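So this first bit is one chain, no partners, the form predicted on its own, shown in structure tokens.
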Amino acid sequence: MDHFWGVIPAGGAGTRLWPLSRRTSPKFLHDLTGSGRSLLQDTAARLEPLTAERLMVVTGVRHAAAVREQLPHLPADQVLVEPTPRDSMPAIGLAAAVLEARDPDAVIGSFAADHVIGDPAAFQECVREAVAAAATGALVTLGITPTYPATGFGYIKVGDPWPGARLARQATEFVEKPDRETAQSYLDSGAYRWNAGMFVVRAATLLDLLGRWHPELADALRQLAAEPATLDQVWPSLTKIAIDHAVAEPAASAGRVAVVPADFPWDDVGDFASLMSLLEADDGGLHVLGPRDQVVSVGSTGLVAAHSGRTVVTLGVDDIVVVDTPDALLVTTRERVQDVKGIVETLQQSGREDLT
């Protein structure tokens, strides 16, 4: 593991968790589980036994100061700042190019800053297996064992054992978010895993694979690693594309992707229903995020996030979601939490970007 680097892409706005998560203060900067640490800090702590000080965060201009404040031990050159969002491939690719220049044998593991993992030791063992498989030249992903027919996640179809690896198997196909009937068939077959967007690969291998399908992007990223002063000039011209579409899907079709089956509890905290499942309910069935002495509940179930300093009272309502912040109050139901993203879009269209 001496050449292994943890890479944390820390971007996105988490709009389905508005008004807690916003463009200026996205979900990875918040403690959403009551652990006392932000999701970003939890991610870094999970990687520390594997990487020691070999950790790199890629984040945006808006969040760079907060990232440095939350991870003060990181040297300045281990926080890469992208001028504008260009999706995951340029972000992860930039880290890969910088690390390849420093160490031609570097292996990177890319893990999002806003995921919750319930068994860090099991996660770390899977990463070790992935690093071993990456040594064979594979692009390796961690495939989460599905526990229900999720329609909000992508899936990976798992094939034969990967040559030269203990647990890794061939990833034969990446599948977009399915409808419920298809998701149930995936679950029943036992041949599919959730795609959590976790990738382990030699930095040089990732850039070489990218060069097969997007040569201009691969060349530009290596150029940026060699001439970082040109970042502001070159970055806006880079193709905006996710790593799944840019590399993982075509590489799987070419037989270059391995998947390590992962059985640890995992959640991407995609909406308030997901957040609710991570918090312990009180005796009445209400989940509380924030100071419990600011929430009074009588005969109510659901979620209350109290972040305004005011007391929130719920009386006789089921499956309610209340998120109270100093400048915005959200009241909805568990059934409608997926629609919160649309509310953010409405606010932007009406000129209230100060709230988003």
Second form
2 protein chains.
Amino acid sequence: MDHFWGVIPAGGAGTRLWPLSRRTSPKFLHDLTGSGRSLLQDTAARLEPLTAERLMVVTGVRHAAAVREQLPHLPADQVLVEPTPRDSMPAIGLAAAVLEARDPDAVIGSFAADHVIGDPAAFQECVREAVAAAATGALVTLGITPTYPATGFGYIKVGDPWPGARLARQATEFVEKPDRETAQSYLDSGAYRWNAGMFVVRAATLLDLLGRWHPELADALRQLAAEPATLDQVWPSLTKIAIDHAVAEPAASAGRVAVVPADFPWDDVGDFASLMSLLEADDGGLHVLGPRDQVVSVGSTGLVAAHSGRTVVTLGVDDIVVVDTPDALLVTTRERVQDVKGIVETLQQSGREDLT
Amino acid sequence: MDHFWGVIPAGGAGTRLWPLSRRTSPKFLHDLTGSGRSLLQDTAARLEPLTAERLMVVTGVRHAAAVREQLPHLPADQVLVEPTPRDSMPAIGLAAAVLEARDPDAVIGSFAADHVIGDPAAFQECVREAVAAAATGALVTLGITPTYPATGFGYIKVGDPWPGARLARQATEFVEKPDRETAQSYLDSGAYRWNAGMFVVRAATLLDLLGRWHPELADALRQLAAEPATLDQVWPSLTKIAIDHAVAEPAASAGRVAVVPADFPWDDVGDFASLMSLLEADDGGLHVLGPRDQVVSVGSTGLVAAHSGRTVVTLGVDDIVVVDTPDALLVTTRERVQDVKGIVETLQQSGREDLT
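Right, the form predicted on its own is done; let's see the coordinates for the form predicted in complex with a further copy of the same chain.
The next block holds the full complex; its first chain is the one shown before.
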């Protein structure tokens, strides 16, 4: 494990969690589970037993200062700052190129800054298994055991055992978010796992695979690692593309992707319904994020996020979602949480970008 | 009309309008209609064409400063301050005794500080009629034309024309808040009107009538008018009783009460459903109290009171009631507005009196 580096892409606005999550302060910077730590800090803490100080965060210019503040022990050269968002492939690829230059045998494990994992020890065990499989030249992903026919996640189709591996198997296909019926068929078949966007791979392997389908991008990233001073100039010209499309999908077709089955509880905290499921309910069925003594609930179910210091009282409301922040209040229902994204667009279009 | 004095009892906590209305800042001190004036200021303005400067406000010691601030032109001796709440009879009776001492022919018209009236000119016309009837020695009340079978108001049974009056009739009975069925029968009969607690009567008549059923109270009030320095000492010993029970009900039985039919829109703003009905709805059916541009509503109906300066967003919630103040937020439904009173009790019992 001495060559293993944790890589944390810390991006994404999390607009479906507005007004908790903002462009200026996205969800990975917030404590959304009541743990006392932000999702980013939780992600770093979860990796620490595996990586010690071998951790690299890739984030946007807008959030670099907050990331450094939340992870004060991280050396300055372990925060890579993207001048503009170019999606996940350039972000993770840059970390891979920088680490390959430091250590040709580096293995990277990329884990989003804003996911929640319920059993860190099980996670660490899976990552160890993935690192072993990555040593054979595979692009290794962790495939989460699906617990319901989710339509909000992509899936990985699982094939034969990976040659020489203890638990890893062939990943034969990555599939997009399915409709409800297809999701149910995936669940019934037992052959599919959730794609949580977790990749473990030798840095050199990732860049070599990228070089097969996007040679200019692989070259540019390696060039940037050699001449970091050119970042601002070169970065905007890079292809904006997700790692799934750029590498994972074609590599799966080419038989180069392994999947380690993962049984730990996982959630991408994509919306308030997801957030609700991560928080204990009180006796009456209300889930509270924030100081419990600031919420008075009579005959109410749903979610209250009390983030303004004020007292929040709910009376006789079912499946309600109340998100209270110092400058904005959202009241909606569990049924409509997917539409919160549209509220952010409405605010931007009506000249209230300051609230987004 | 030169002997006519407006009397405004300004009391009551309005707990069903929490958190807008508080013990420390009850509803009569607030602008609940978006008029730019508080209910108290509206009440005073409505009387001004009839009374000029002949206006007397009776309020509690806790609110005297706020009353003086809201009505800065009112002379100091026209704000009577109750050391403790003793219900409406001692409050209105004290005003009557003080005014009787100033002018033996004084006629008083008592109108609560926290009601809303839709047509001030019609109100003024009714009061003129009531003043004329009061000159004949009647206790005159204004009886509001009921527009639905309300269970939240008392009713007045209307009898024969009052001798010599143009519009006034005998009030044969005051009845308590009825159940739904009884209220419907009142409405169907055409013989009942809402009791809005508005009384017009010669000050001397009121005290003489009070003297028939509560002689010690009538004596004490006249004594207090003669020796105001004894107020703090005497006041706590007075009977705590409403004017309806003390005088209006027995006087009706004795044939001494007249009722002037009143067709103006009236509301006691007793709860948030009542408040909602006073505010225009937007195109989607949401009623807003406060700055309209601080409320963003998508597919929502109900009431939003935006009183904290923050932006309030409602998404897909029906018949919702959201009341946003700087230190407390209430989220409930139109159906449950009667139960808001219980929230105030809950807060008091759990040591959060500061919020009530």
